[in-house]
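To begin, one chain is listed below as structure tokens, in the form predicted alone.
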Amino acid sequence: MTLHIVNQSPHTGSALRDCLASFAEGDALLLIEDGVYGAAGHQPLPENNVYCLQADADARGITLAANVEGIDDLRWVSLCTEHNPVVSWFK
């Protein structure tokens, strides 16, 4: 099970789109930094295992879609230990 981390806005790059093209059942998606713009419900996301760094969402005034779980740094570390590999998407 892969943890996909996206830190780029879906409005300025293809990282989220490219990530979702390789997303498999059981994988998890974590949106951080400007990637949290993808958590606002305007982008099609997997129905489960979608996380967003809550502090980054709050800093940008993003309200999370219903299927996105806001997490803190501690949960981020936990996700990294629960998944292998961890892939960062920043293109």
The other form holds:
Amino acid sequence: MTLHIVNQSPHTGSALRDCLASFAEGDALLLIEDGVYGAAGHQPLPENNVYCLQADADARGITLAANVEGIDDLRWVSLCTEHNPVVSWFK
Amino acid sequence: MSQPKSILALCRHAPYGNALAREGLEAVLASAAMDQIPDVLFINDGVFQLLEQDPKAIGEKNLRRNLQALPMFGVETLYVCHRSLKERGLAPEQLNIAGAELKLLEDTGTFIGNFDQVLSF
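Previous: the form predicted alone; requested now: the form predicted in complex with its partner chain:
Every component of the complex follows; first up is the chain already shown.
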């Protein structure tokens, strides 16, 4: 299963949309940096396995939607070890 | 010896607007020159890289030379996202890279999930 990492705001780029178009059953999505603007619940997101770096969300004053799990760096590392491959959608 | 890892280069940016398209192809050629031949998937705006181009007037080098070098370096199959083509009003017949076979993919998610490592450009 793939871990997709998105770091761009859904309002400035197509990274989140492009990522979700290549999302397979069982994949996980992690929103980091400006990607956390996609975690507030205004964008369509997968129903399961959606994570968001809590520190990045807090820094930007973003409240996570109910189906998004806020995580710390340690959990990020474990997500990377649990998934293969890891795909960055960074532009 | 462990098995070599399977590598996918995900090319998702149009040529000339920024350096990513060129850098992606250069990374693929460099990997192939070191006997680590990646698969290449053109997806999203990356499919625009496969059109005929004439960037002389904007002072850019034509990316097609890099594309045409791919088969010589052992990258003989180029994967193309069919949905990305349709979204951009492109027909598969508009894409032609000499010496390379273009394979249209419907399910890019499952395809990507089969690789050990994915490089994004």
